[in-house]
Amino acid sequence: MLNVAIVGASGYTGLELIRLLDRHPEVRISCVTSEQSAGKRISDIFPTLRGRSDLLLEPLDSTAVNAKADLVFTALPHQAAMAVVPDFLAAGKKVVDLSADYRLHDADVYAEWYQPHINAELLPEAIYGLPELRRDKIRTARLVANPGCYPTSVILGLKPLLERRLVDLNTIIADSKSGTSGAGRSAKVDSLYCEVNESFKAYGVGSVHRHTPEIEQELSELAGQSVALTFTPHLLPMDRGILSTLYAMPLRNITAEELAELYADTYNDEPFVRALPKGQFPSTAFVRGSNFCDIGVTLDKHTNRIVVVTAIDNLVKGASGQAIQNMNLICDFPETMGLEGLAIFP
């Protein structure tokens, strides 16, 4: 039985980790931490866990965590994670970090978008944890940087096109919409009910959202050359889910049938990516609560533009589910273990 700790367990990603790990047959949650809620039961913070997980939330002490866990999920804000991850690694623990602290390979780029990195020496060994890209490297990693939710939806949507060099790299546009849980659980004016309800807005307009360099880093690696895109996120008045619509101009004549076949062939053996048949497009409703990414693709004949639509649950494939998928790979469990659940619909 693998003992795992969830550091930062009182947020939405922490709750989702607990919900999913509750049905994992090879895992025992041995430690949960929270600075704001230390001393309370996790089931007092999230009554959905009552009778299933009543662990006491502890203040974060890396020595105490190391004594109880074999693997650590760090579900902390950026900067807070990098302050403790080295302690876990030094104690021989495997770490899956859900913050942005180890996703960017270049410390200067991280400093430009966040703040100076305090242990940049770990960046070269941190593996970007998108299994559909780096499954083999994840298996042998001691530090996995779990991808962001928007990047997951965009990278998986564009992967087949970039690998086959099918699109003009100067024409890529990502238009993404997310439910409000993507903003986290802490109180913010922009995510208050009266601010979000009956509203739909863009934010981070002009490719200034912090996920931009993460997306460009991974797209550039897929393309084998530098990629810049226009990325615009939007906030939807719903709890969870991300729908991304991606646009690019093809470099040769291609049909909608060929595109559908390309995506089907690319993702045929992927357990959590479902390439939809020609003419079908995803909905967040059909991935809610699941670890699936659904993808539809077509050619807009009017403009000769390729259009790709992806849907994920931002808290599952976009965060905690993907983190467990990475844990399964690290620990040599079946990759789908604990993640077999279907979407919750309606």
Given for the second form:
There are 4 protein chains.
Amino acid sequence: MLNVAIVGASGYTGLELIRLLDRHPEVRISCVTSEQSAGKRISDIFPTLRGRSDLLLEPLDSTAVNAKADLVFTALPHQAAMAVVPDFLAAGKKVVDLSADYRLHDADVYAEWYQPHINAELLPEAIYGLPELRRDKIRTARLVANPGCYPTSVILGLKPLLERRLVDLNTIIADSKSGTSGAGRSAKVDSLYCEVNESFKAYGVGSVHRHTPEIEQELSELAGQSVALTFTPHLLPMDRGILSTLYAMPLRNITAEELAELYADTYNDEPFVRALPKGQFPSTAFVRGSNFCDIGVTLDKHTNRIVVVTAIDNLVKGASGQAIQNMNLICDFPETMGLEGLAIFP
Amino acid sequence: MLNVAIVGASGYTGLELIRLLDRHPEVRISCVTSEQSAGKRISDIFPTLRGRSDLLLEPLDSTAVNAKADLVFTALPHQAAMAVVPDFLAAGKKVVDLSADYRLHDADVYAEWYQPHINAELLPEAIYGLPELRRDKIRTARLVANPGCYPTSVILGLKPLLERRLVDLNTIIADSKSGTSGAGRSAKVDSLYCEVNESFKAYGVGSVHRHTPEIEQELSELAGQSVALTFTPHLLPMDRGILSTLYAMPLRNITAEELAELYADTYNDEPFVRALPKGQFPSTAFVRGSNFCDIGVTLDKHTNRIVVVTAIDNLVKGASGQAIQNMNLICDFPETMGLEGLAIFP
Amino acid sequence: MLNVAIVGASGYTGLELIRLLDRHPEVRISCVTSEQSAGKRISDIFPTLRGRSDLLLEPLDSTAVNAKADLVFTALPHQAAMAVVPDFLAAGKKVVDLSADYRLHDADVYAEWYQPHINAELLPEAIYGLPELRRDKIRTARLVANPGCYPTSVILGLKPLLERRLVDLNTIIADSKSGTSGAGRSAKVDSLYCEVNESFKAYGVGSVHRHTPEIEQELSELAGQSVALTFTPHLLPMDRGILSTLYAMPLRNITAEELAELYADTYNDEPFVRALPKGQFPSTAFVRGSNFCDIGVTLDKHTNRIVVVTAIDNLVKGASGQAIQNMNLICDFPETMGLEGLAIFP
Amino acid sequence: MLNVAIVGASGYTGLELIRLLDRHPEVRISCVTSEQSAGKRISDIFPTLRGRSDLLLEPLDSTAVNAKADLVFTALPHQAAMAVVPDFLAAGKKVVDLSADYRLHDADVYAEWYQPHINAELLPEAIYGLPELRRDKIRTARLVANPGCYPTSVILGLKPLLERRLVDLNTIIADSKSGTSGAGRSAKVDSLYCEVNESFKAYGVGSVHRHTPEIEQELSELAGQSVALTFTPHLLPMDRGILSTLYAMPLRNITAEELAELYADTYNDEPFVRALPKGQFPSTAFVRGSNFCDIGVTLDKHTNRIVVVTAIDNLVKGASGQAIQNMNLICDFPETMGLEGLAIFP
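Please could you give me the other form, the form predicted in complex with another copy of the chain, since above is the form predicted alone?
Every component of the complex follows; first up is the chain already shown.
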């Protein structure tokens, strides 16, 4: 039985880790922390857990965490994560970090988009934890940087095109739309029910959202050369789900049939990516609560442009589910263990 | 006092015409028709009208309509509209047609996307009723083809760029998202609450939605040459609103400031288009219930791509409000009459 | 032209006052205040107002308000309202107070449910502003205490029964459900989108909600004797609307037909109350954005219990619309002026 | 391994059975039927199942079902269920019927509320499948009538009061609110997104909803005498969840503490009922997707009235989850097997 700690357990990704790990036969949650809610039971914060979990939220103390856990999920805001991750590593723990702190290889890029990094020496060994890209490296990692929600939806959608060098790298656009749980659980006027409901808007227009460099880092690695894209996130009036609509111009003639085949081939053996048959496109509703990424692709014959549509649950494949997938790889559990749950619809 | 008929009054655009015309000081609704609900009071169908309108829904009989109305709004499905519009014109009535039947100039294109046209001889005189493009022609028209909801949101967003020849015409993408009222009021599983709620999806992917040729017709006229675009509509879990995110590559160096100025200049005198200051972008929530089209624009410096975001209420500027704006022009009423209502938020 | 001030204009009721007054031909908004947003334009806070209102939000200074306005709407939290209302009255202004500060006649009751009153001497002259109960007193009032949203929906629903002494006063229950805009615009975790969406709960169970004494005060006056009721408020996952389901046992045999007639008779001349025909019941959707209160009534023959259902828009008849109705009465404008707008659906 | 058939698998309760049974280690779904969608794969109807279930939907043929299954879930409309249930029983199958056809003991009552019963001889042996009421009888049943969603939420809420004879039976009111999935998946205007969204209404006012006799049958059995209640269902703008607010007058003095204790005692050993501590009340959000029924209770000291609030997921404890709980009892599996999943929030 693996003992895991969830550091920062009072947010939505923390709760989703608990919900999913509850079904994992090889894991026991031995420690949950929260600065704001220390001293309360986790079930007082999240009444879904009533009668099912009596864990006491503790203030974050690395030594205490190290004494209780073999592996640590850090579900903290960026900057807060890098303040404690080295402590866990130093004690020989494995870490799956859900923050942005170890996703970017380049400390200067990190500093430009966030703030100066305080333990940049760890960046070279941190593995960007998208199993569909580098499953083997994750298996042997001490520190996995769990991908952002938008990046997961964009990178999986473009991987087949980029690794085959099929598209003009100057023509890539990601028009992404996210449910509101991505904004977290902190009290802000912009996240109030009456501000979000019956409302739809773009934000970070002009590729100024912090997920841009993360996406480009991974696309560049896939393409074998530097890639810049236009990325526009939008806020959806719903709880969960990201749908990304991706555009790129092909470098050679290609048909919708070939594209569908390419995606099917690429993802055939992937347990959590479903490449849809030609003519079918995903909906966030059909992945809600599950670790699936559904992908549809076609050619707009009219303009000879490739259009890819991907859907994930931002809290599962876009965060906590993927973190557990990474944990499974690190710990040599079956990759799908604990993640078999079907989507919940309606 | 102008007597108007609403032919096809039991759908959402019909009701929205009634809601808006109720505040119009120069108009009296003298006739409402509905095949399905003939014999019922309009307030039985739409209880918002209780105590305010006792109009009896009649089956559609052109002669009866002609006897009662000076101007006819046809809020019928395509194909049904062209079956009766000639009758109204023959009787000397003005017609604002909210269907797609007279929007396309070319009968062959119409036949390709819909079905054969049965009175194509009217197409040359029908005016595509986007006041911001051809206000003067609308004033003298007998037959105005009221624009589609998506086309309104896309064309207004691209007009400044196209008429100044600022963008590469091969790079235009419209990623549009619509509230569910755009799907109308007919009983379909796909439009059920539980199918749409907490759900987001693309449809008509690959520019196969019927609004594509309509958008291209108007963009081509603005650009002075043939334009093809990639157009992807999406379905939002909310009642009202369309947000279109538009992408194009500039032909020359241009800054975000210049773009904001260009849009401000273009729309400065337009009563219903609000070009937002640099750095601001629209939300559907802030136009809900109003006839406004809000537009934000920027340059993604990163990829040197122009990004435009537009927001309308699909039932107002995207349908019934614009139809009344067209009626005002035809009848020489002040253009904003009856359309002064502010958006309702939250 | 009447100059009005809106003190506390940056909340939802403040915005709704602006939206409605914008259509009022006899009123000019001359002053808007906000502590949090002083120095900003009202359109920066509420982009619905872009291009339509340039009013600058001022910090609250009674002298400045008195210099600009003839009538003041105070849309402040309780306690904050009573700190300034006397200043406006002293300057000879009329005040419509949307807070709870002057609704309760008895200062001890106020102290029990809120905090000690600091100008209890004003309570005797403050008129509880439900026009359907005391239109004439409102006409001559200096200070109108605008009713709470829940109380409006409950009192109007029970008035016909109580003033005719038709029900056992020990059997009254109000099961009320409110949209989330009733919780206001302050940043609280409980009001976040993801906490409210796809969620329904009761709160203040056991008649401990502060609207209880307000409801009972008015019911007691209607009944001519002391009334206690069980009142359970609930939070709905939607923006606007209150639906109250009311229960009471009749003191004599009565039929559903008689009840429907009684309600029709009672409200026949009321411009904003629609008593529905026997067998029809209201929906919040059909009053959204309007000043109507829709009421349906029946007898549960099975248990011989009267069931009444009422629907209002909590921001209109439950707050800002009713405040304007009160202003119209005070200022001898037609009672419906500026409030003629139909509900917006969908 | 138990082979089960789901007869009527293309509705929401059918899908929910599949979602839940997918995690059940002792069950294999061997047959799914649908009249409308026969010949399609279940994953074509419900894309959540892509890559996880290839079952072909068959037209309903009792012989074919009997050949494949040991136990049959009938998820058909009433009347359709009783047309086939006898066939399954005759073949020695166990049946859990999710329709209303075998819930009422009295064929005359059934005829009054539905239509004449065509195999009333089965009514005496059918067990009303609420495990918290008659677990032992369910264990040995051939035919279990799975309770309605509203009745489950009402009966569980009132059981402790009735079996202890604590309340005046003439004072019971159930004010219930249901998410829209309860209306099923058939195409009706009333269930359209734009009709339900941002809307709240009562229906079946006056205890004329068909769940009334079902509730009263069970309450009467609990009370040991005939019980009539006032039952008002309402439609919530959300997918899943029923919240029932229940009112009754106590026959003797009782405190909120005693009530909380009574509920805790009653449900202490129940795996799926959580009696909340004094002062806490449930939300539908915290049971969504789970088989829990959460219950809070208090005394309104003000009016000396007991108020109980219950929350369930109408598709789980209100339908498919409870059906599986019944199957577990019938088949002597652990009662919670396959139903351990935590609620999904947000």
